[in-house]
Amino acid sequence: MDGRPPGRRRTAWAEGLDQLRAAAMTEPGRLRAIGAALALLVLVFGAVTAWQVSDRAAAARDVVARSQPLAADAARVYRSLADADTTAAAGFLAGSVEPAATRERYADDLATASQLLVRAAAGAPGPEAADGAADPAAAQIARLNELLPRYAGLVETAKTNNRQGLPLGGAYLRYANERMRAELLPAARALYEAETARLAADQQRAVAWPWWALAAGVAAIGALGWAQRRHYRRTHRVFSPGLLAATVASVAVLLWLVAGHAVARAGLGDAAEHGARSLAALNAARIDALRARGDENLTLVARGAVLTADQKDFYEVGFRARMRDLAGAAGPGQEASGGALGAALAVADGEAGRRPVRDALAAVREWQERHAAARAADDRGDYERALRQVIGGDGSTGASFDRVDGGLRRALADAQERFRSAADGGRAALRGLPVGAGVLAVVGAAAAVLGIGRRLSEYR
């Protein structure tokens, strides 16, 4: 008799549990359980490593192929709009016959802004972000697409009136400039900030340590070490080839994971620290230069018709403020320092990046001296001379502005190349790691099972 009351029969589930419990009390049963646990831990380690590294690699790919290019395009949208406004004012100052080069530059600026907005719309997540919130980039793109044709219409009206010699043209141009300042440029800046935030989020995701994978690796290697110690204590054999192979495979994955991610983190960190910071500073400097040039042109268009609250020329005050933003506290004959150009020079990497910024700083000093001469001529009532000193050829403030803009354009190209090179180097460190981790994990799990199986064969 088995001690159970008559008429009561045990279920198959209970019988199975009893058999498993009895088997687990024997050494072969314990070995089977240990082998299964080891194989599972190693496979989990490989799977988690492949998953987290794939996620980091995807984020790094997004940094290089999506978010950074979109941030650069957003900065170009802002620059194109600011340059279009500046060029429209320069064309207006030229009189009834607008130079072909000025007209083409204005048209190219508007076409560039439109094309970049189309590309930004294609790269944006959509009206709603992944978390269900409204995507700020999409909202600004829609706003700019709505405002840009209105601005272009105002400028065309201003040009038409200017060609007919009607003074109303200046009023239309000033109103177009007000719309640019109050609506288009703020929307373009908001777009740039949204894309920059997306870039920062992708960079943060790419460099985050894969803690789950590291923890799984430590657990798998620790369990393999414990199993080998148990094997030694029960058999006095120093090595189990299968368990040793599983340990070597797991250690290899862990070391590859740590080294690969450290290199990737360093590369992407360098891209953010030097490339991205330099690009941001240079973009800010170029925008300040464009806005200063626009205010300078509008000073001659308005001719004192627009004043500040303290009865100063609105556009001249704006020009001085933009120049302070651009180069810090500097005046004619003084050394320009600080400002956006000073920040760009401080974060520039290498002589190739610093030289064009220094050239731009020198051109700013020249620009300020020429602007002072133009203002002096205008204050004396010599408008034609002031006009030549602003929109003329060599020796004009326009030539100085072109030198500033050209230096910043070269510096931006260098910073962009450095960003791409550093980010690509970081991405390369993760290449092959997800597949390699999976293969080594399968090999390690199989080796662990074979190692335990060899020990089990001694009981047959």
Second form
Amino acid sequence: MDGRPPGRRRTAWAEGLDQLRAAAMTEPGRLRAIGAALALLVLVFGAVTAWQVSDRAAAARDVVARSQPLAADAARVYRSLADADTTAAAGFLAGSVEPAATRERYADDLATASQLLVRAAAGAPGPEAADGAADPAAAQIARLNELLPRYAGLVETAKTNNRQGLPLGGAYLRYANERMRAELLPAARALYEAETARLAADQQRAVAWPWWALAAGVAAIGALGWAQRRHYRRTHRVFSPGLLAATVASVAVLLWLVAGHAVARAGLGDAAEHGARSLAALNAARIDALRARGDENLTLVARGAVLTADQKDFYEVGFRARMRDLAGAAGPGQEASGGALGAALAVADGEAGRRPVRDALAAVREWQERHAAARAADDRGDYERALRQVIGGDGSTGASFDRVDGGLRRALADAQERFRSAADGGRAALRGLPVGAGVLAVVGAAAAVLGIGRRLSEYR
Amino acid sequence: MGTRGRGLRDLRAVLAPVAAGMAVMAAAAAVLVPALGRGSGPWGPGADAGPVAAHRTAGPGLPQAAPAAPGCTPRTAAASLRPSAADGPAVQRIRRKGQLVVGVDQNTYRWGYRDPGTGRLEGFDIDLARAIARDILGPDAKVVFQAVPTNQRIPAVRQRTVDMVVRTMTINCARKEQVAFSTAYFQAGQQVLAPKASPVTAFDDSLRGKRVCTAAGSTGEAELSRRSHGARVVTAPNQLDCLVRLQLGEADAVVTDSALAAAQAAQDPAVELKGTPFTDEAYGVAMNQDDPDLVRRVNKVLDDYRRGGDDSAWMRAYRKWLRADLPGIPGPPAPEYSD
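Got the form predicted on its own; any chance of the form predicted together with its partner chain too?
Below: every chain and molecule of the assembly, starting with the one above.
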């Protein structure tokens, strides 16, 4: 400045800076700056809180209203497909004229799978999602939509051949089953896993601590404390009602934020810990049971036509593997020796959650005994007897399977309900917090401005 | 000519009148087989095993173990024990039980399959099993059919869960070490099956570049790996699965046993057998090696079954089950005996 030639016009910026510097030298100027800064800090605190809490509330809503239902739908797609396959084999075994109930159940399974796939497609971001990466769920949905009609075609060809009395029907049914186990079920599983991953991500988003809001709160309260200390030093007045009110409002927002978030976190965490884990274990068990049943039926369809490398019946080997997945190593009278049912029992909540799983486990043991009897009959060459023991009414392995499936269905409904109520409890804790934080912040900012204004008026 | 060469030649003479070389082979077999039957052939098992005939008197007393398969070669494998109507211990055992337990197939159309409409087993093998039961147990014979998967045929016979297996079972030396066989009741061989309009003509270079399906672990797979004729091999768990692949356009041709190929053709009017069988596979009834009297009895039944020229029981069953898809077979293969 000094070196500048006189008469040269100075910039507006430089002039403004000078004025500010001059104002800062005087107490009123300083007070104005402090008042503005306090109001800004409190407002920022309120705004960041409202934003971050809204974000978490949205994530919590997504968990309950979108990703969890989609994950449950994906599990149902998986289940419907496995059920369709199992039912097709059962209908086939019943002879050239399929029972109406079996036909309906098969048709329902396919219809359910199609409808759920449409719903899942609506819930999934399109393949041309914003981030450019293909959405894994959308890719699996497209694949399932392509595979499902082909599978249905194979099953119809199998039925047509069977009606004409041709053993070729059995070969078609086995081929359809092979497509199911090699292509459709893995795709459905991948869809389920993609939806479950999205559920976990939403859950994570909902329970993440709002660090920016907490930091803004600490900064605002700290600044208010400092301003009041300064006020006390200069005026020896203990209270500045305006600043005090602003502090109370800010502390209230901070406490509400911490408490609300902690409660929401607990609720959603509980939903994730127990509900989601229970649901996952039960879904796994249900699929294992369905696939074991499918293999049991196919053992009778294939009649020894397909063998493993070591000359064992392919489907019987599959049945045993599925049963091990379901209930661990076979052993009579054991509570839960492992497997998906053991896992489900371990994470089940309360007696209401455990009872249906125990029922299912008991039915699995009964199923295993009956299955052994049916196999023995078939191995003796008594095919009709084996058939009756597998697809006959009461006393058949089919009846045991229905009990297993029924128990798991009840357990799933219970776990679903628990998930829902825990997650809803968590969500409720955040309700009103964004608006409340906004209103309190405006009140707090206004109080801070008024408090400073009162001091300022003493200089006029 | 009392050798199995004749049945084989008859089949070929009609399916494709060539096989001059085979006639030479058959003639050679005619010379060699009797020599072997006396246990003195060049493939004889050695002094300890002794002549085959020495073991074969199914006299009274304890049933004697039939010899494993001394001196068995692919050419002599189909030779069995001479027929006899005598009631030996095994036949008497079946009489006491009052029922004949027969291991059969339930997946092979026209041979042994379960009619989904009636739930009953039907087919060429099933008819033969009923004829055997009638001979042993009388006109109201009770037959218990046990569905035996392919891998259980030999264990079922050896463990006596069945009295015999009648199930498109090829006679060969490896199996003869474990079970005893009747004389051949059908002459089959690996053959090509393709759509009627297909350019594939036989097991030859017309297969070049084609996808050829065969059952995993089957004779067809072994033959294709020996000479593929430029075909790409597709394997399926079971021969019938190959027809599924063919119908779905995932394969262009199928290589399997002619009898099974015929069973496939019977289920799909758009496909047919191409060319002639390019291997020899004779089907026999498998029985326990400790039941030589039963083997003789079954051979006697087979003799009766074959007798009667065009009106024989064999020909009637052939016309009923097989002729539509395996046309031109003039009669059953001639029996061969090792004693």
